[in-house]
Structure formats: C-alpha cells, structure tokens
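Read the single chain below, which is given as structure tokens and is the form predicted alone.
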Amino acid sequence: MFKKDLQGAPKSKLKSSVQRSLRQSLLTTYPLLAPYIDEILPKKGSLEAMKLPDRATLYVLDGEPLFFQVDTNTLLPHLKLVHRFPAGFPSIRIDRGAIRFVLSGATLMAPGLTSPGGRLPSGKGGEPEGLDEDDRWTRELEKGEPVVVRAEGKTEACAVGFLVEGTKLVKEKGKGPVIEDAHYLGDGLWRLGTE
C-alpha cells in the first residue's frame, strides 16, 4: 500500500469531539489497549490529522505517528506505536523465510504462518485474550481483522494489515494469501516525517 515514498502534507488540528469519537473507536477495535489509552491520546492532547495519498489519514500527536486508516475503514496502528505497545494488538507470527517477502511489500501467504516457525490464534476459548506460553494469540480471529506481523527470532512486529482470510480457514487450507496491502517497516509511510 505504501512501497513509495510519501510526501508529508499539512497537518490539520482535530476538535475535540473527534478526537473522542476516535478514542471510542480505538477501545472498541483494541480493548487491550485500555490500560495504556491515555498515554496514547492524552484527553488534552493536540491530535492532528495529515491527509496522504489514496484517502488515508494518518493521526499525530505532538510529531508521533500513531494510526492511520483508509477511506473510512478501521484504524491500524503504526508500527512505532505497536513497538511502544505490543500487547495491546492481536497477532500472528512469521516464519524466518517470510520475513524478506513481507520487507519487500509483497502479500503475506499462509504458508510463511504454517511452517513450524510461524504462529497462528492457538483459539482456546476461555483464556484471556493476548499470548499464551507458546507465543500464540489466544483468540481466533476473522476475516477483514486487523492484525500485527511479528517475525520469528525478533523482538518488535514487522507490518500490521487486515486479514483477508480468518485464521481458522488459514490452519485448515495451508494455502492462499493472508494479509494484503500491509504497512511494513521501511514503507513509505514508515520513512515519512510528521513534524
């Protein structure tokens, strides 16, 4: 979605009901952010939106990337707000193999989620939501659900996109593609400055 560089627009100052309505929206997406809302937007912060090519908006704070969405789809976080909070989004994990496909831009296929080095939703009901001691989400989840990619042997999350397949029917086919249009480290939007 954004393999080219971007070039950063004027930003313009939300009103506060926005940004509320915003906030609402976030809990609602991401209910394991709870904990950590007001660090992310601060009731008395300055949110500022920066329109950018293809109707998307990214949201910033005080310089900060923190989301940005598409037409008027749901918010995905940017990958240096899921580095500052990464429990607070479901996730699925890479093999090492996959990790230069998803670098490059290119769809993330099941495959690179089915080897032994990748991770998909263990969907233990019961549990609470988040990792378990295998490094699985518990939850399955759907189909157009936003989701982070984090790749085997490293720390931080590597693209965030929505699934175009829920992980259930990934586990059954094994095959097929599983996040298209993916914000990953090093796209332009990654390299784009806000201030």
Contents of the next structure:
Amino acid sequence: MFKKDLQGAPKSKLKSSVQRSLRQSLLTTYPLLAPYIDEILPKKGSLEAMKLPDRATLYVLDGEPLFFQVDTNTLLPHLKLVHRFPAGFPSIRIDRGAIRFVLSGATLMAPGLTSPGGRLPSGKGGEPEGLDEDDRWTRELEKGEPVVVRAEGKTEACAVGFLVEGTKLVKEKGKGPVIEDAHYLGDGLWRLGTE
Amino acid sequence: MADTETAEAPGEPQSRHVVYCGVCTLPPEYCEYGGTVKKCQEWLQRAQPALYQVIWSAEALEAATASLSVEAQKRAAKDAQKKAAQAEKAEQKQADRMANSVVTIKRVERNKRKFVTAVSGLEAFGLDLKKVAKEFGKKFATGSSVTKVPSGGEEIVVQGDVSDEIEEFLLEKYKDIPEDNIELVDDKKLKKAAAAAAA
Ligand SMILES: [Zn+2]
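What I would like now is the form predicted together with the partner chain, since the data block earlier showed the form predicted alone; can you produce it?
So here's everything in the complex, that chain up top.
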C-alpha cells in the first residue's frame, strides 16, 4: 500500500460528529479495543486527518498516527497503535524466514504461515477471543477481515492488512496469497512524519 | 522485551510504550532487516544496554538462526549483505552531496531599515524545511516561513536581520553542516556591486 515514501500533507481538524462516527466504526471493526477506546480517542481529544496519495487518509491524534483507510473502506490500525494495544487486534504469525519478504512489501504467501514457525488460528473458539497457549488466535478469520501480522521470535507486530483468503482455507490449501498490499514496518506510512 | 503488562484497573493507562530504534526507526528487534545494522547496534548499546543484551546476545542470535534451514540462512545472509552494501552506497552518496552543498544565508533589505533573512540549501543536509522554519521562528521570536523561489526550490524566509544568529544556530544544532559550507550574503551590497559594475 505504501511501498514508496510519502510526502506529509497538512492535517485538518475533524468535526466532533465525524470523530464520533470514526470512534464507532473503530469499535464495530475491532470490538476488542473497547477497553482502550477512551485512551486511544479521549473524549476531549482533537483528531486530525491527513490526506495521503491514492485516496488514503491517515488519522492522527497529538502527532501520533492512529489508523488509516483507503476511500471509506474498513479502518486499519497504524502499526504504532498495534504496538500500543496488541490485544486489540486479531493476529496471525509468520515464520522467521518470511519476515524479510514482508518487510520488503511482498505479498504474504501461505507457506510462511503453515510452516512450523508460523501460526494460523486454532479455531477452537472461546470467549473472549484471543491468543491461545500455542500463540494461535482462537477464532478462524474470514476473507476480507483486517489482521495483524506478528513474527516468529519477535515481540512486536510487523504488518497489518486484509486477508485475501480465510484462514481455514489457507490451512487447507497451504499455498497462495494471504495478504496483499500490507502496511509494514519501514514502509512509507511508517516513515511518514506526523508531528 | 520488557514486560509492559499493567494491572487492569479502570482509568489506568493500558498503552504499552515501545522503544524504537534511533537509527532505522523500527522496533530494535527488527534492526537486522533495516540495512543499517552496525549503526543500529551501536545506538542500541548506548541508548538501551539491557535491550541490546536481549536482542544481540550470543544465545539470542543462536535461537534466531536455529529455526532456519542452512539454505535459508545462506540466502538471508546474502540478502543482509546486499542491503548493507546498498545502505553504505546511499550513505556515501549523501555524504558527497553534503560535502558539495552550500547553505546560503542572505540578508535582504525589504525597504528602508527593514530586513528579512533568506536561508537556502538546507534540504541537501536532509533537513525538513518546515521544521527548521518553525525552530527559527521560536528561537528568534519572529516570523519564519518556507517560501517557493522562482528557480523551483524552496527557502526559509525569516523576518529581521538574523544572519549571524542563524549561522551560529545551524552550526550548533546541525553538526552535519560544515562551517565552510555556510555562506553569508548581503543582498544590498550585491545590488550596489552590480550597480557599480553596470555604471
Ligand atoms: Zn535500527
């Protein structure tokens, strides 16, 4: 999505009605963020929007990037927000060998997830959903869902994007693309100045 | 990495605070992919010695490579080498560029006894003009903004005659700019000289 360097643009303050509706869609997409939402978007905070190329918008609070979206598609968290609240987002894990590909903007392929170092959801359910003792998400994730990508041996997430294949099918087929055009560590969005 | 779990009490901030690399900006555990590993390591050892131990100790490195096949290890090593070479080349290029670039601080007479100071060439030293303009404004308590110049680039225009102060400030704050690469120009004298030459 942001393989190239981005030029910072002026930020514009959002009306409180827009802020409220963004807060609502954030909660709808990421119900696990509910315990943290007041910390992410304080009621009195002033959320700003920065227009990016290719019809993308980045939302910033006090100079901190929070989330972004293309057109009016589903909101995706900026990786810095994922690092602050990792429990708020469903995730999968790639093996160590796949890291350098993901960090160069390549499409994430199934073998990086089905190998011994990878972790796809266990699908065993349970409330609330989360990571089980084997580091697997407890709910199978659907095609089109936003997902955070963690990495074998690392604490922090390295990418975030939309699944182009449901995790159940990824396990069954064991090949093919899983996430295309992710936002990843070191990409243009990561390096963009938001102060 | 540091244990950042906090008790679940309402009102308690739950946000984790993650340290990012002062060189490549990634979480330090990902520095190996950034192409500036050496510099990253030096920074981390200085800034976060404990974290440095966790990430770069012999045991940690062994655990990191153990799960890769020999083939994959070879490829990763080659890749890292290539990236480091690229980073070195880019650095050299930037160093050359900086050595050959000049920052011009020009005193311009607006009208009688009113001056502005125009600063150009800072972008060659990797500086964000908007940021620097803001700093000038704060430091000298005066108007300061980025404006386009007819030749296509941009310069910072500061209200008042603060040429010497700006030079001093730049030398102190941005050590990448060598003193010899800063040029002070007086527009009025230039005009006079031009007029004299034309006469
Ligand atoms: Zn680094």
